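Quick heads-up: it's one chain on its own, the form predicted on its own, in structure tokens.
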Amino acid sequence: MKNLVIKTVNLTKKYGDFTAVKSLNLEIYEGEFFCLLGPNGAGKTTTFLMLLGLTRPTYGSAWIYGHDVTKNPLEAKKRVGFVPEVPGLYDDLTARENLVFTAELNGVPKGIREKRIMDLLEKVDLKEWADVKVGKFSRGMKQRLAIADALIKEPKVLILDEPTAGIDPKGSEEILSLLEILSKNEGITILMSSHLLHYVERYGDRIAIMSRGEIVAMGEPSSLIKGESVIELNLKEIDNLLVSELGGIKGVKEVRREGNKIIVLAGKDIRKEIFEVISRRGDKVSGVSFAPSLEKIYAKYFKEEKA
């Protein structure tokens, strides 16, 4: 059984009346690559600054590697890499400049110091680049930069905050396969925040949806997606014999029509079943879209967040 690495009990921050994060209960575990999603407002920066010790929780606790982050500050951030939403790099010096300020700050001895900074350059696909400016470098190259210098006091934790935001889809890809192998090759637990459902979705061992300050779903994303699926059907036609005809498939627990619309909600995804009955009787559809549960629960909070 792997090391038990994070864990919260009723952490819980206010400001004032309002409520930022409420009764959070996690356990994460050593080399776990944990996605922490939910929309802006959602609690994910608060409960960050709160595990990195950076703000005080109002009541409950949190605990890394048995170190209490209130009591016990130091010790738990010693164990700790963050990479911000904006990350706090210099633009006016070269990568490998930035990376010796970092290290000579977290004390790396000057004899491995050059060392393990071209291994993180390497590591983070940017060692032809360690002698240019960063001012010229992609916002992607500058999050990946980021990750090397959260490397660089060799953290067993990583937290990063929104790291995908504003990259195009290759770099996010970049950034989030560069996560997948410190993850799964080097043991290093990771606790990531994202609004983007597809990401985390695809890589994360475990998600946790965020609404409001509170966790309203968690689990892996299998064990997500088996629960309600919703089929929306784009018909020229409807008659009341197909409805209750889908209505008899197996899984079905609800058939209901809006307008040139019929909406399926099932217990797991009957795709094929709905079209070998539009097949056989010569329905034509227009259009079709399928939400596993794990998206209808997101796509419900996030319209709930932005209301």
The other form holds:
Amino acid sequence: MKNLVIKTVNLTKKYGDFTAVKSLNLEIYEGEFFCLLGPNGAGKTTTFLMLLGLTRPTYGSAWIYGHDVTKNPLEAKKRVGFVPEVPGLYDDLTARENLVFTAELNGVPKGIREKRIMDLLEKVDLKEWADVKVGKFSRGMKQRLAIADALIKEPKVLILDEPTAGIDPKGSEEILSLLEILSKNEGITILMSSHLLHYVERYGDRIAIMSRGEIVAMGEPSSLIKGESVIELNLKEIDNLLVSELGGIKGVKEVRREGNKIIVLAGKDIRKEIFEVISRRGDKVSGVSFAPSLEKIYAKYFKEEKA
Amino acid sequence: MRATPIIRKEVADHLSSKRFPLLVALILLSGLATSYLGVQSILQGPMRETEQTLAFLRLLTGGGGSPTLSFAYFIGLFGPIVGIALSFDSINREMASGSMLKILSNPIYRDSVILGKIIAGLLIILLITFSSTGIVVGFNMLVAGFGPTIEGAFRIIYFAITSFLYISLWFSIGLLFSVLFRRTTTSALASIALWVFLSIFFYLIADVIAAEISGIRYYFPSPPITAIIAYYELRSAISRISPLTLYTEVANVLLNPEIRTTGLFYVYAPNLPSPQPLNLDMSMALAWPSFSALIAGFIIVLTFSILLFLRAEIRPSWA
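Please could you give me the other form, the form predicted together with its partner chain, since above is the form predicted on its own?
Expanding to the full complex; the earlier chain stays at the top.
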């Protein structure tokens, strides 16, 4: 059984009457890629700040590798690397100088400092940029450097607050691939918040959806997908027999006809069964869309929140 | 000590910033210009040896034949600018850029962060005050052709320490506003507003308060001597709230051994021998209340800054 890395019990943060995080209970295990989803103000950043000992919880407790983050924040912070949404690097320093500063803060011995810095710059594909001032870096490069900066202390946990915000899809893909390597190959536990549902679904081992400071859904992406799925089929011709055949598939909750479209709502992923029916009948399909269920769940909670 | 990387980085930042040469030039050029004019005015007439010793010190404070705008005057005027410029954005700039969050996510205590910034700032102030005082004194010696006595040299060293303390007090005020306000422009404006208030308008306010409390205006046009004394003493006491008053008092007493009181009156009996210049110990004793008030102000403001920073909610400005 994997070791418990992060544990929170009834973790709560209040600012006056406003509750930013409400009785959060989390258990994150070694090597896990754990994603927190939620809109702005859901309490994700506040949760991270409490885990880093930067904000004192109003109630509850949090532990990182068994160290209470409020009573012993330094021990917890020795094991955690943090990448904020805005990297907080010094633009007037070079990539190497930024890493040297963080290495000094972490007491990395001089003898191994230079090698570790160059290894990390290579890992984040910035070795050629080592002596260039960070002010000249793109957003994606800064974010990769911030990851290297967080890794300088060789942490066991990496907490990332919206690491792909404002970065183009290619840059986001690079960052998430790097995180996946760190998680799968090096056993670093990743706790990340993001808005990019499709990436979260693809990379996350487990996902928690936060709304108004609470976790409203949590589990593996596949288990969350089980809840709902929507398939839209654009057909040249639609007959009633097709509608009834689709309605007969196990797990289908509803089949709606809208012009040349058929919308199938199901309690699980039934794409395979639908395509079997269509290919058997020889219907001509001009387009298919599968609404990712996570997106639907996400939208559902936020619609409730707006209401 | 984990503050060492912060001290090193802050010192490097200050030294490589565009502000640093400007601040040094501001103090140094004004000091050199007033010294040159002072030396010219002193050399115009013959002087006895004792007068020469005193004249060298007076070159730094003005008065007694040297120009009114002296080196000490310019430190009194521009010193706050130096202190404020070194600290007004030291905390809130890092909060806004996210670097404070990054620093504090490492295994380092908050007090190490603020202490690192304070120590670095004080080292820079030390460098500015002692180097500019040294350069101005050296320039004076070169132009005047004579230097201070050993006691005079000690008086100049104590004067440099006082200047350091005075600028450090304004540094701590800038730091306090940097912790209090999230925007750097707000902290800069608040610091400068306080400087203008305490250096210019406060004397007008002190005058009005003293006149009201002493009741001097009710006796107009010929108030009794007791009301006049009460008025002047009150005005002098109230104006000591301003760091500029305290600094000017200490600088004048240290650099002018003929000053025998920081108050208005010096009690002297006609049958006593004529007053001689005070020795260093006596001048130190005379300057001590104002000097200790500067120390107290510096420590109080600095303590407030540290406490507020330790209790501050560290949140990203974009969240």
